[in-house]
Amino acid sequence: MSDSLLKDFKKFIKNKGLKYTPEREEILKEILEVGDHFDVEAIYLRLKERKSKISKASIYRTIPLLIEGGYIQEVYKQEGHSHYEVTINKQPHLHFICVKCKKVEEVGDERFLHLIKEYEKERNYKLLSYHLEIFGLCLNCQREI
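Answer block, the chain by itself, in the form predicted in complex with another copy of the chain:
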């Protein structure tokens, strides 16, 4: 819930010549509070529950700003919509997605990051981000078949 993070966000917004509104701050706060993976609907409902009048449009409008600022990133699309996660204080990781129960498991790993960095050099790409999703059956769902 770090105050300094919000100050940082304010600076980021002002630097872009935009206005720092309570809506933008509330949305970021709510997202930080979830911590986990989230989607627009979840944030909207959580805000609503605490009597906030913030519209979905505002959430949709704020998300690209949060991505640009490096606060969150899109992690995957499922059931027709995007899922995001907070990137602040998070190690890079990959996602195991069970195709049956839809459970998403995070796996942090340096072996992988190392391999990607090697690739970056080999290919002369400037690496910005990556997504690795592994689809399969979790232990539970393997048993149930």
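Could you give the coordinates for the form predicted on its own, as opposed to the form predicted in complex with another copy of the chain above?
The text that comes after this line covers the one chain and nothing more.
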């Protein structure tokens, strides 16, 4: 994690009137290291493997802060729980989600960014986040039918 990102995170937390804690920093670092879609359970297990004492409750309390700060976003829900991804330096993309095997594929295209910026300007709107989910059956699951 870059020093400037860490400084921005500290500033964001303090501007919210909250205490900056080593636990929040550790959670952010772990999330940034994942580099893929994740859920709270995955982060908790990764931290536990590293002998961290961070509880699931701490992760659940930190997630909304990371979303509000623009570090992550919720991208889809599966089987009753949310999955997230890092939004820092991430280009617009969509998610193809197989409803049978739950595989998620990201598809990125410069045309998405162009369209989003065009609509943002037309509507005089300040874009904070976005995501698009497309549900269907992947090729492997189609073959099983």
